[in-house]
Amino acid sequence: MLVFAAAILEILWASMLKDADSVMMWILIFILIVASFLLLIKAYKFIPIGIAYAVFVGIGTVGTYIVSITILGEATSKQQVAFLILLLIGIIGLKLTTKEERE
């Protein structure tokens, strides 16, 4: 759950980078980056680092791509969507085959 929340914040800050043109926007992006990585660091206590980071980056990549085509109106192709689906399958596989540790 922590990795998912961290990835959502990553999607937000990564999507905001394109239009960041004021000090307030950059401060907000900085806060989102810090919060995202703090959640990821906390997740490392329950999930192996390699799996947590791969899932974090994968969800962030897929989410940012979806935002770029649905909200920002950027171009896409069938090949890109196919590879994105492969990435998503890998993320789900990593998550399903990893046991979380309890404190």
Given for the second form:
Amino acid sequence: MLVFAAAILEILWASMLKDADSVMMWILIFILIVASFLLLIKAYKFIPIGIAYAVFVGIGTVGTYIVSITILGEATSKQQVAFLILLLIGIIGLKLTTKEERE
Amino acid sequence: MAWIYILLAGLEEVISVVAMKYVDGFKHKKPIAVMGVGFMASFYFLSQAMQEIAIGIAYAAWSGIGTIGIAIVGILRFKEKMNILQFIFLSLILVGVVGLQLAS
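For comparison with the form predicted on its own, kindly provide the form predicted in complex with its partner chain.
The complete assembly is shown below, putting the previous chain first.
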């Protein structure tokens, strides 16, 4: 599913944004942003925009959060884990209940 | 004032994402322009709001407004059908995104 690929690129650039300190990094971030939006535009052809965008935002949030606790070593709380689980249920649920339309 | 910025940023986000729908394989130039300007305006307003409101809260409000707004436009403008299960799962994502930001 294209939305997943778009969201994974989003996680990459959002994580890099935190310690971007060179021109090369910024160029790479910009390329990743453009690529992730291109994939999202493609995904719109097959699934409703409301659902595509919610999944995109959801995966982006889960991913950047996981990166921040695993790689950047930020602290986590029970509350955050609970919301994370809700988010995952929502994403997986939408994936299962949404049929992709073929052109 | 900061909350007005967030509202503006959220609206710009909705406009941009809806414009993306019209880009349709890059056959049309106008939606691309609307999209580019919209995203820039959206990020600008968001950064302005973050001067006064904590980043987590500002981001939660912004993504919440955007997600709800886009779902509504999808249903009204593009006649997208959403069943009760999809509505529930979409709400879970919304609660998760906003809750996670506020809890951070």
